[in-house]
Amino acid sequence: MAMKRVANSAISALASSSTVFTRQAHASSGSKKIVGVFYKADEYASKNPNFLGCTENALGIRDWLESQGHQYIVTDDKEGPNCGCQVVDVGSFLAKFIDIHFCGFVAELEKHLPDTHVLISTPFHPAYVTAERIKKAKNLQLLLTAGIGSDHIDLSAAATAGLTVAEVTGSNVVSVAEDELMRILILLRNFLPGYHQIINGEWNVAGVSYRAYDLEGKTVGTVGCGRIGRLLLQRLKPFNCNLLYHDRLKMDPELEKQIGATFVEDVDRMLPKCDVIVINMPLTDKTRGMFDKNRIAKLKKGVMIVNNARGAIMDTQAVVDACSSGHIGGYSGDVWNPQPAPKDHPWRYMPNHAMTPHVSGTTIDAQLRYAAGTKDMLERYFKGQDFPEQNYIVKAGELAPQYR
C-alpha cells in the first residue's frame, strides 16, 4: 500500500506539470523556520574552528540566523533512525532517489518539512527531495545546495511547484580538480597496493611496479568542461598529457588554444582514444546509466576512471564486473549510489579500486566558500533580492541549462 501511494503521488506530480505554481520567490516580512541537513562530525567538530560543514557547526550561521528571529533546526537524519529496510522498487520516475523506504522510521527530516520555508543540504550528505516530500513541504520556498550539484531533488517537481533552487556555483571547484588529479595519479602509479604493503608489514616491489605508469604521453578525456573539467585540463597541461575533452559547449577558443585540449563533438569517439576518462557532468536524465556495459566494452582495455561527478552516471554492476575482469584497470572517485553508500555497495569490494566517502569538494578552503555563498543567498533572500544569475538551478519555472 505504502508503494502504491507514493507511485499515485508521482503519477499526478507529472500529470500536473504542465502547470506551474508559483511560490513566493522571497522571503515574505516574520521568522523563518530554515532546516539544514548536514553529515554529522561528531568528536571532528571541534578540531578546527573552520570546520562549518557538519551538523555540530551548521555553517556557522546559527547566531546570525537567530538573532534576526528566524528558526534554524540542523540534522543529519534525512532517512529515519538505523534504518535497516530494504529498498523498495517503484518505478522509473521515482528510482533516481533510491533511498526512499517504506518502515516505522520516520526521519527528523520528514517532521519539520509541512512548515519549513527554506532547506539547505549538501551533496556530501544529501537530503533526497522527491516530488512527495515537496507536496509536504507546503510553506517551502527555497532550496539551496552548500556546493555544488543540485541532483538530489527532483528538479522537475520543484520547477512544477514554483519552488527556487540554487547552489554556491564555483565554490568548490578548485578542491574537486585538485582531487581529480591527485586520482589520476594515484591509478597510474598503482599507488594504494604499495601503502597496503607497508602498513601489512611487507615489501614487494614487483607487486606494485608491474602495473604502474607515468602520466606524462597519456591521452586524458574530460567528459563535461565546466569550470571543473577546464580547472583539470589547466592542471593537466606541465605533465604534456595529449588532453580530449567532450561537452555540450566548446570552450573559448584562445582558452583552448592556452591549455592546448581538442574538443571533440561525439563522446563516444572520444572514449576509445582514452587512457584516462575523467568524468565531469552533472546527473540528469540524459547522463544517468551513460556509462553502462556496453559503452564501457568499448573502452581501451586497462582504461582508468575518475569520477568525482555523480555515482549514477554508471552502471554499478558495470563497473564492477569490468574492474573484475580488467577491462577497467583502476576506478577512483567519491560519489556513490546511494549516499551514503550501504555497507554491501558492491564497488567497496571490487578490485583495483581507489574509491572514498564523497569528500572532494568538502576541503575546510571549501567549506568557507559555500558557507559565506549559502549566508549571502539566505540574506538576499530575506531582502527579496535575486541571486547571482549561475547560482540558480531551478527559477521561475524554468531549470538551468545543463539540468534541461
Second form
2 protein chains.
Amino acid sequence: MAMKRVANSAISALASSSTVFTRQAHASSGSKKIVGVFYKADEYASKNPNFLGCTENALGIRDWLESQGHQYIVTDDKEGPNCGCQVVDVGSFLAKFIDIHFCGFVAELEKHLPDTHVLISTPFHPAYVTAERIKKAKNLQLLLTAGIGSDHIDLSAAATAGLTVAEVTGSNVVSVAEDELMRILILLRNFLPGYHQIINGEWNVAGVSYRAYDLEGKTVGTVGCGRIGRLLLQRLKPFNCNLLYHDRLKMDPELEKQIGATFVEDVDRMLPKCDVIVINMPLTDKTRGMFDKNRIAKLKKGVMIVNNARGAIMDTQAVVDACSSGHIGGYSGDVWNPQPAPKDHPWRYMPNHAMTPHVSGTTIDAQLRYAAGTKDMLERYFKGQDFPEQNYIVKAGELAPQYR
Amino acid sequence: MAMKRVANSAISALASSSTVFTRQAHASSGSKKIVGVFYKADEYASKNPNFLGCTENALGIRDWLESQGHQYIVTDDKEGPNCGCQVVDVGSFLAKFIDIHFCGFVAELEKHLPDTHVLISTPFHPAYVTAERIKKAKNLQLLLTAGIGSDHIDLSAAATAGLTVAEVTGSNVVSVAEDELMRILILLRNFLPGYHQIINGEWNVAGVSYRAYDLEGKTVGTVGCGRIGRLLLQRLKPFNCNLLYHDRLKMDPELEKQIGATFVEDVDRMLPKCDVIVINMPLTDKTRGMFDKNRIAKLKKGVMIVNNARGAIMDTQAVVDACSSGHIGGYSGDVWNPQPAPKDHPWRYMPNHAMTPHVSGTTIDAQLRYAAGTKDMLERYFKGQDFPEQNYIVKAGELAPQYR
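Now show me the form predicted together with a further copy of the same chain; what you just gave was the form predicted alone.
Let us now look at the entire complex, which starts with that chain.
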C-alpha cells in the first residue's frame, strides 16, 4: 500500500483528511472526535483532585474540549479486535485474554476507531495500535501518547499511513529516574525481606543483613542514556558509585564530566562490570529480547537489574531462571510483557523481585505534566500549529531517532 | 555512690582496674575477658563470607583475640537480669519478655558480667546496659558499640562509674543516609501497594497512582543534622527539593551553601512546612516522646515521616492514630520501642507503613567498617592508646555533646 507522505509543517493542509492515502497532520476546521484510553480508577477517582490520568477524570480536558464543540470519548476498554468484555475489573480479568483477541465482544475502542480523528493513549494501560487498527481508523490523523513510550503503536504502520505520533516528552522523565533510584536501593539494601518479617510478626536482622549492601562504591551501568538515564546518573552522583553508561553516542564532554559517568561503547564490555544494571532504552526491533539467557550468563553473579523501560527487552523465562539460580541477585521494574501482566506471569512469583504494575511515570506530579502537555498539543493541532520538535515520534513519515 | 573520675588520657593508669571506684580507661596488661553481644544468624551465617556482624562470625576477631591470650565470649542471649530463656528464636520469643525481666533463667550475658573487662554490643540487637548491670560488672572498663548509637547504655551511670563508652563513629552513617532516602522514595512514590498487587496476582494502576508523588519539588526537613543528616541532604540535592534542617547549631555557611539546605532554628516552625520529615537525632531525655499527639497534629496533613534514629522519639500510639486517620500519610523506619519489636507492636499493623527490623546500619559494607573499627579500638585499648576523639561517647566521666 503506497502512501503519500504529508509534510507536517504544511499548515494549510488538504481540506479532506478522511482518505488513508493523504491523512493530514493538522486538523481541518470543525468538530473532531477524540478518543482517550486510560486506566480506570473506580473508587480511587474521587480521592485526589489532581488524579487526572484515569478514565473518570480523563486528563481534566473534557469541559474544555466539549466547550469547543469536539466529541470526547473515554474508555479503558481497549482489547481487540473482537474482545471488549463488559467487566468492571478490566485489569485482572482482561489479563487472561490479552493474547486471545477473539472472545465475541467488540471493545469500546474498536467501535470508535472508524471515525476517530485523534487517539490519546498511555503506556500505563496501553491501547495497542496495530497496522490493522490503523487501517480501520480511516479518519485518524493524530496519535498522542499521554506520557512517554509509544511502542504500543506500530510506528512503521503509522509512518506509512501518514499519521503523526507524538508524546509529552519530558513529562515523566524525573518520575521514572527517581523510581529507578528507589528500586536500586530497595534491591541492594534488601528492603523487602525485612518488610515481610514485620508484617508477618517476625524479627530476624540476620535474615536481611546477610545480603544487604550499600550503594556507595558499587558499579552502576545504564544501558541507554537519554533523558531518564542522565537524570538517574545525576541523582546517583552523590552516592559515590562507579558510574558507566552505554548509548549510541557519547555525551557532550562537559556534561559527561559534570555527571561523572564513563562511556562504554561496547555494551557487552560494560555489562559484566556492573553490580547494578539499569535499562533505559526504548523497545525496538534491536532491543527486543536483548537480555536473553546468553547475555545474562555473562553478567556478574548476584547482579541487580532495574528495568522501567519495557518488559520485552528481557527474555521473560531467562530472567526467572537467573533469579531462581541467584545469578541475578534482584530484579525490579514496573514493565511487563504483556501489560497488564496476567495473573500467572512468572515474574510475580520469582525470588528476589521488587515488581509493581506500570506506575513509575504516572505519579500525580507526572499526571499534571502529561495532562497539560496533551492539552497543549491538542490546542496546537486545532490551530494548525506545530508541536515542540522533541515531542514527535512519527512526523511526516519519519520515525524519531530513538525508535529507528 | 561517689565515683572517682579517671582521666582517659592517663595512659599509665592505676595497676588495679577491678574496683568500682577507680576503673581505668586503658587496659592493664594481661589477658582480658571480652564479651560480644550480637544478633544470631543461624542458617544465614555461612551464606556470605563478609557477614561479620552476627554471633557466629563475631566481627571476625576471634582468632586475633585468642592468639593474644584474651578470652572472647559471644552470645545473643542478653535479656535479664534473670531472663535468658533457652530458646532458639530469641527475636520473636524474648520480645514478649522484654519488659518482664524475671522469668527464672539467667541470661548468658548476665553470667559473664562480673568478670568482663570489655563489652561489645550493637544497636541492632541491643544489650541494655543498665546502672544495675554496671554495678554488677566490677571489672568492666570499656563499652564498645559496634556501630553507632549507644542509648542502650545508661550513659550517666557509665560516666559515674568511670567507664569509657565508644562507638565506631562514621561506620554506618552512609548506610543509614542511603536507607533514609530509600524510605522517602518508597513512601512518596507509594511503592508498597503496587508490590502487594503484584504478589497477590492483581493489577490496578489507579490504586497506586492516586497517591503517588515525585520527590522533586517537595519540602524535606531533617530534625537533627549531624553526619547522617548531612549525608542525606547531600544525596537529596539533585532531586530539586526544598531542603530544611533543624539542629542546635547552624552549619558552616560554606557547607550550608554547598548542601543547599536552609536552617530553621525553631523546630516547630520547620515541621509544619514539611512534606517529608526525617528524624536524625539521638534518643535523649529531651527527644524522648518528642513526636507526641500535639506535635503530630501540627504537621501538614499527609506528611511522610522517616525515622531510622530511635523508636522512642515517637509516641507509639500517636503515630498509629495519625497513620490510621491519614494525618500521617506514610511512616517508615527501622527503629522500634522496644527492640526486637513484639509480635503485637501496633506499628506492624498500621496503614501506610514501610517498616523493617533494625537493619539500615548493618549492611555488609557497614559490618566490614564497624568490625574493623572495633578491632582498631581493642588494639589501642590493649596498647594503652587513645581512640580517635570522635569515637568517644563517655570519656573521663563526660558525655559526648550529642548525648547531653
